[in-house]
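First comes one chain, alone, set out as C-alpha cells in the form predicted alone.
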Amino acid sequence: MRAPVGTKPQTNRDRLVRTRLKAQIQPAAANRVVGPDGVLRTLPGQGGVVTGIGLGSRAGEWRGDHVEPGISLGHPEPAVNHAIRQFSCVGNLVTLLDGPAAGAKGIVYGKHGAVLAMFEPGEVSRMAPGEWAAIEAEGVGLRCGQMPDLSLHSCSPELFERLGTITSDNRLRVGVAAILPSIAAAAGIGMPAAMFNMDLHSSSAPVAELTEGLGFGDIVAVLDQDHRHARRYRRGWSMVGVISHGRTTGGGHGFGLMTLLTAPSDQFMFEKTDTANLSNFIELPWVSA
C-alpha cells in the first residue's frame, strides 16, 4: 500500500464569522496606458461584466489592461467598499439579487480594486453594471493548527481545505503552475496583502517566459515574499496566490496575483503540475448544481 501523500490541514474553522455582504457590479473602465514604445493606448480596463473568459482562459492573450473576467463587485458607500474588499475570500459564493440572471450563483476568484467573481458563462452574458450580489463572506482569521508561522489572506476554509496537504515533518505541500523568482514582484509591492493583488513583471524577460501559458485562477508561487502584513521582499520566506487579472502593457503591472498563503520557504512544499487551477480546488457552483 502507497503511503498517504499527506494528512488535512486542521483550521479553526469552526470559529471564522460568516458575513453576508451586498456588492454592486461596477462599470467598465477605458484605462490609458502608455507602453515601454512609448504610445499611448486605450483599452478596456477592470471593471464591468467580461463575458467569454473564464477560469483557466489563458491570462495573456486578451487585448486589454488589467482585464477581470466574470463581474467586478464594490459599493459605492466608501465604508461598505472597504469591508467588501476585507472580509470577501476567494472561494465564497456570490448569488446575483437581480437582473436577468438574478438567483444564478458563482464564486470570488481575486481581488484587484474590486472583489472578482466567476459564474457559469450563460449567467455572465446576462448580468450588467449596476445589479447587485451577495457574498457569503468568510475566511478572516483563518489560522492552521499544524503550521503557526502560515498567514492566510482572502482564503476561504474550504479553498485551503483542498489547496495542500500537510507532510509528516508539518510542511504544506501545494501544486503551483509556476514558481516565480522575487523579481517577479511588481506593482502592490507595500500594500495591504488583504485587500489588493500583487502584479507581477509578466511583460518583461526573464518572467514573460515563466509567466507564459498562465491562466486566471491559477495557483502561483513568488519566493522570497514575505506578505503577513504589507507586501515586502523578504529572502527565506515565500507567498502563494492566484491569477486575477490580465497583463498590461504599462511598465511594473502585469498579471495580478492576489495573495493567499505566505510563510517562511522551508514551511513549504511546492510541486508544478498543470492542474494548479481554482476550478480544480473548489466546487463551482454551477457545475455542482
Given for the second form:
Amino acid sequence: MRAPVGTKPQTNRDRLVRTRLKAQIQPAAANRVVGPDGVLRTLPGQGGVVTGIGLGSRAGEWRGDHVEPGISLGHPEPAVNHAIRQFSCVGNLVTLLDGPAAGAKGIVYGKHGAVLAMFEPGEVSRMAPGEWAAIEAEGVGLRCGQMPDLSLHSCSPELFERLGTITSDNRLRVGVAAILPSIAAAAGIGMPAAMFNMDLHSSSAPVAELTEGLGFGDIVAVLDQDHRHARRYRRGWSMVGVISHGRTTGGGHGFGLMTLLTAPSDQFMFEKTDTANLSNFIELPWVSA
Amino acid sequence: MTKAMDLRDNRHELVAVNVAGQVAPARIHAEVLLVDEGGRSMLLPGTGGVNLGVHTGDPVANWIADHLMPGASIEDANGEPAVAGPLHLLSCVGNGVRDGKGRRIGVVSGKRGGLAPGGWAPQLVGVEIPDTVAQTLCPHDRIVVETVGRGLRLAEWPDVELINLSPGMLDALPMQVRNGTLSCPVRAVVPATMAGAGLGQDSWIGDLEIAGDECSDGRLDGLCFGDLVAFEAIDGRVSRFYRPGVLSIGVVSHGPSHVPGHGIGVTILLSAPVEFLSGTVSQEGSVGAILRQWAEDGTAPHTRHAGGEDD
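What I would like now is the form predicted in complex with its partner chain, since the data block earlier showed the form predicted alone; can you produce it?
Let's see the whole complex now, leading with the same chain.
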C-alpha cells in the first residue's frame, strides 16, 4: 500500500452507533437466465456458501451468474432483513455463531440482495446455509468533516479512513482499479444507494475492456452518477464502489458495484492503481489474528 | 380500423389465452425511498388501485403522483405482488380486459415494474378504462385479460422483435418503410444515458424509465400516456440493456417519479438494429387516442371468437 498523500479524513465516527445484528446464511440459487445470444444457461447464482473465491479473485473468471464469494447473509423476517441491508457496512466484523465454523471471524465486503461477508478460505468451506452470524454494524451516519458534499453509504469508518486522503484543497484522493463512463451503469439504477448494488454493462463494449481483470473487492469509480439517495445518472457527479458479485448471463447485468461514496466529480481525485482492493484497506481478522 | 401499412405477420398462428387476475390494491413499498432529493415526502398515489379520470392521451405531468398509470392497475392474483406471473408475461398492449362477470371493461395500455422481478413489487399491467366503468371497480376485483400477441413476428422483418404488442396494436402503429428501414413515428427520442430503472430486466416485464437531468431539456414536454418513445442504443429484444446500434421503441405506460433514477415509464414494443428500425419524431407518434377509443367502444381489435375466427 502506497504512502498516503494528504491528510487523513476527519470523521464523526465517535458519534456512530454500533449495533449487533443477527443474520442467517442464505440458501444457494441456481439461476436460469436467457442471454442476449438467446441461449438459456443455468449457473450457480447468488447466495449460498461460495468457496475458493476470495477478495482479489478476478470477477470475470468464474462461470456463474451474480456469484457472491464467501457467505451471503439475510433474515427471514422482511423488516429485520431490511435493517440488516441498511445498517451493515463494508469493513464491519462478522462472527459465525453456530455450525462447524462457529467463532470464525470475517468482514462485510459488499451487498447485493444479501449482505456479503468473507472469511479465511478454510473457514468458508466449513460453513453452510442456515447457520447464523453476528454483524457488528457501524457506519450509517458517517460524514467527512472536510467534505460536506460527500455522501457515504455502506462504508465503515475503518474503511473510509484508509480508502483515501484529503488534499490541501479538500478533495478526496482515492485509488481506484478502474474509472468507468456512466454508460457502465445497468440494473440497480433507481434503487436506494444504501442497499443492493449497481450492475455494470461489463460484457459489452466499451465497458468490457475497462472492467476486464477487475477482482472482487476492487474499488471502482463511475463518472456522471449521483448516488446520494437512489442511484441515478447526473452529469458532474461521481460514485465510488466496491466489486461485490461476479459476471452474469443476462443483458443489462454484469459485475455488481456496491456504492460507497458519491460527491461532485471535482471533489474527487481518482488515481488508477493496481492495489485498489479492500484487502489493502481493511484489516482482515484472519490475517491479523 | 385502418391499417397504417400492410405488414405481413403470423397472427393466425398465435394462441389466444384468457388469463385471470385481480385489480391491484394501492400499495406503499417500504424498501424504496420515502423522501425525494429535497427531503420532501414522496408518498404519492400511483402504485396500484383504480385511478379515476386518468386516461391514455392525457399529459403525464398533469397529476401530483408517482409512477401513475391510467385507469386500473391489474396483476396476477398469486399472492406474490413481486412475481410477474402469466397475466403479466402474456398481456400485450391492445389486449381486451373484462371483469369477473364478463363485462368488457377496457384495454391493456402498458406495464409497470421489472426493477427486480420476483424480488420487488410491483409488477403491474395498466388498463385504459372509461370513467363510468372505473367507478364500479375495486381493488381485488377479479378481471380477465384476453391475451394474444406472444410469438407475433413480421414476415418481411425477421430482425424486428415485437414485444408486449397485440396484433391489433401492431395494425394501429403508424409505421412506414423509409430508407429501407421500418420507421415508426415517436413523440420523443432519448439517449441511452437517460435509461433508468428497468435496465437489466425481461423486456416482457414492466417498463424502462426515462431518468436523468436531460429529462428537463424540453424533449419530454407534453408527453402523454400512450405516446411512443424511442430509446437509442438500448437493446430490448431479450432484456433491456445498453447496446450501440440497437433501437427500442415503446409506449408511455406510467407517469414521472421523484425517486432518483426513476421517471416516465416506457413499455417496449419494438426493438431491432438500426438498419431495420428507426424512430422519427412526429405528432403521429402516439397510440393514446386509439387505446382510449377502443376502451370507450368496449371493443378490442383482434378478439378471437370461439371457432378461431378473427374480428
